[in-house]
Each structure stands twice: as C-alpha cells, then as structure tokens.
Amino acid sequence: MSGNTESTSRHSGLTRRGFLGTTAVVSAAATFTALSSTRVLGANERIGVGVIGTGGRGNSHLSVVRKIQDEANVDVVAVCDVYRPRAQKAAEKYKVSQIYMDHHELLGDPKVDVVSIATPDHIHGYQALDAIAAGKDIYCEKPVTHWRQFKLTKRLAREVANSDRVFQLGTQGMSDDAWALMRQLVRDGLIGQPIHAECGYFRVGD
C-alpha cells in the first residue's frame, strides 16, 4: 500500500490526501484507509466517513477509524446496511448517529466525504460507481468486484480515471514488504534451492 501525500502541519489542518498517508501507516494490518480529495481542511473541519456494510469487514473499518479519529481528524458520520439490526448494533458500538439501509441515501449525505465499502463482493463495483457519481472518495474492500464481473471492473477503472475522485482497494496484504523480501531471499540464494511453491488463486472462490 502506498500513496503520495502533501505535507501539512497537524495543527494547521490535514489535507485529505495527507489523511490517506497517515491512515495507510496505521491501518496496514487492519485494512482501512480512508480517502478523499486534495482540499485542505480548516482548523476545525473533520473528514466524514460513511461505512457501507457493517458485517465483519465493516466493523474492522469502524474499529480502525475510531482508533485514529483524533490523530487523523476523522469521524464516522454514517453507517449503512440492508439489515437494520446489524447497522443499529454497529452504530451503537461506535457511537454513530446516522443509520441508512440504502447506500444511495448515505451517498446523498453531505456530511460524508469518504465511503468505505465493505459489502459482498458482487456489489462492490456498483456501489463504487454510485459513490463516484455522488462525488465521494472511496476505500473498497477486496476484491474490487466478483470474479465474474470483469466488464464491471473495467468500467469502474475508466470511471475512476475520468473523475477527480480517489479510489483505494484494500490489498494491503498483497503489497506487504514480506513478498519483496522473500523474492530477494530467493534471488540471493539465502534459503537454498527452491524445489516447490504452492499458491492459491481464490481464497474463498466459487
């Protein structure tokens, strides 16, 4: 996980891209990175995060935001889940006042600057497209779409490229330094001659 950030004093205001850099460091293991545009925040202004999907991954996102909320000048301002009892439980746990059952309503909330998408794989792409259309920046859980939705993946890539929105996919584990280190160990012969490698393509596939 990486990202270029503008340097801005914590006391004078944090750029939203600066928030990306701050969060990336804090959440490499916890999988949440909130993203947003380059507008510099005022001294009393905070970044509003809306979390779409309050299951296991969504709760991980909520937990990380709570841990970094003061340092990163960020608040969860809304949660959304099609199953209201689950959304209510998350809202109570993380002290979020606004609950939605339709992600379009959350995207229409002017207090939401960044959306975190933690719903089932096959609706990631559609919700991300809706978020771009609504002018929100996006952190999306992996995979970006279901593996049968490659056309949707391409469409989303085009829409992001043609917008001024920031999009981050939660692939921190795949960009971990451990993989580069392992490659170097093999190249330098420090683990001996490899004779077998085992890989998995789908962690939870169909």
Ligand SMILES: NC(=O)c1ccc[n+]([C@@H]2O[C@H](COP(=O)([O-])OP(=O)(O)OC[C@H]3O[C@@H](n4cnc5c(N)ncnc54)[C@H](O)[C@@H]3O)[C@@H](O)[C@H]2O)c1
Contents of the next structure:
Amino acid sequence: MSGNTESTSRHSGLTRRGFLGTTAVVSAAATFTALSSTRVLGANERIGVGVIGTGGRGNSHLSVVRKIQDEANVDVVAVCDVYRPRAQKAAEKYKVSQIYMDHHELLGDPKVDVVSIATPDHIHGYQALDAIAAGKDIYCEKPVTHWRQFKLTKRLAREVANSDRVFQLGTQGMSDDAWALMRQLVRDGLIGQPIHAECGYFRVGD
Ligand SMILES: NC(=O)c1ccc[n+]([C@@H]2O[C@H](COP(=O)([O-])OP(=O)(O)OC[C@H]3O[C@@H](n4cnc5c(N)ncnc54)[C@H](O)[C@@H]3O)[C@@H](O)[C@H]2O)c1
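Same protein, different form: I have the form predicted on its own, so give me the form predicted together with this ligand.
Let's see the whole complex now, leading with the same chain.
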C-alpha cells in the first residue's frame, strides 16, 4: 500500500541493493534502504528506526538494520515490548539506548522516523494506524491484520492512501523481483497465450 505518487516512487525504488543473502531479510532491508534514500538528511542525520515487538521477528529486524545501517544511513533508536525483559535483552544485544513498554510512547519519540511492527497479528492494524497518525513510515510483519479483522485492514488501507507515509508489508517472498520478471516474460510470450491459471494458499491454522 502506498499513499501517493511519492510513496509509489519510493516503492519502485525498492532495489536489490539491500539484498543480504537470505529471503527473510530482503524485504526489510530494501524498505529501510529505500526510505533512507528518499529523505533529505543533514550530513550527520540518520533515519531513526523504532522496533515494536522484540520477539523472534523483531530481533530479525534489529539484526537487519544493524547490518545495513551504514549503507542505508539508518539507525535503531528505540525498541518497545510489553514484556520488559525481552525489550531489555534486545536493547543490550543491539545497543539501543531507548526502551519503551508502550508503543504510543515510542511513536511520540521525535527520533523515530520509521517503525517496524513485529507484534502478534491482531495488534498490527491498530499499531499501524497509530503510526500513521504519528507521521511514521511503517514496515509491518505479515499478516497485515488477523484474518477476522477485515474491516480494520480496509480502514488501514484507506488511511495509508490518504497519508504521505510508506507502508510496506513484510511478505518477503512477494517482494522478490522474480515475480515482476516472470510477469514480463509471460507478457513477452514465454508460454504463449495463457488460458488458465491456478494458485493455492496453504497454511496450518484457522
Ligand atoms: N515474515 C515472516 O516470515 C514471519 C515469520 C514468523 C512470524 N511472522 C509474524 O511476525 C509477527 C511476530 O511474530 P514473532 O514470531 O516475532 O512473535 P513473538 O511472540 O516472538 O514476538 C512478539 C513480541 O511482541 C510483544 N508484544 C505483544 N503485544 C505487544 C504490544 N502491544 N506492544 C509491544 N509489544 C508487544 C511480545 O511480548 C513479543 O515479545 C507475527 O505477526 C507473525 O505472524 C512473520
């Protein structure tokens, strides 16, 4: 989802430059890299990243930002988790000085430009709406919301569209430019005229 043409051009600027070797980190790396390349920054300024949720995925995001911080001119400035020991552990490991236990406080931090949301599924939508309202760009773990929250998903899509913020969903496989290349090859006649397509979605759970 993107807010306007500026956001769209930011998306189209998602190059492979941030590629770090594994599918799991490509999308986040590309997003943070792209965000940093579209900002007008002073010589000593960096894009400030705030990570909300410091469990499995949050730690992965922290690791990505640390790896690309010089190339992408980004820095993790704050972490947030409702479970303090986990936030503290992540802050120590990735040398982050600011810890919050309430995401509203992190969103109120002027050093935070972009947030990564790595909390449980049913919280993503609300935290993303709060982030938009606070003027932050967002990298959000998949799924965008819990599957029962379809209205919330639509509301988020509307609010992102009406904002000038970037929202990138962390469905890494779909960020792979192999799909765009394949679409082009099919359009160019690779398999002749397509007459039938099948796709499936398989996941254990409700
Ligand atoms: N992209 C992928 O390949 C991939 C893989 C696994 C999980 N996920 C998704 O990533 C998200 C996180 O998964 P995980 O495995 O890291 O979970 P996790 O349980 O390891 O981490 C979630 C963290 O969020 C914290 N949290 C809960 N409520 C919070 C709140 N209101 N504010 C701040 N922190 C809060 C928890 O204390 C926990 O530390 C889920 O939505 C999951 O579906 C994506």
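All of these numbers come straight from a predicted model, not from anything done at the bench. Positions refer to the first chain, counted from 1. We call the rigid core whatever largest set of C-alpha positions still superposes within 1.5 Å between the two forms.
Split into two rigid parts for the change between these two forms, the chain puts residue 47 and residue 144 in the same part. Rigid-body rotation of the smaller part against the larger part between these two forms amounts to 35 degrees, from C-alpha fits.
Relative to the superposed rigid core, residue 176 shifts its CA by 3.4 Å between these two forms.
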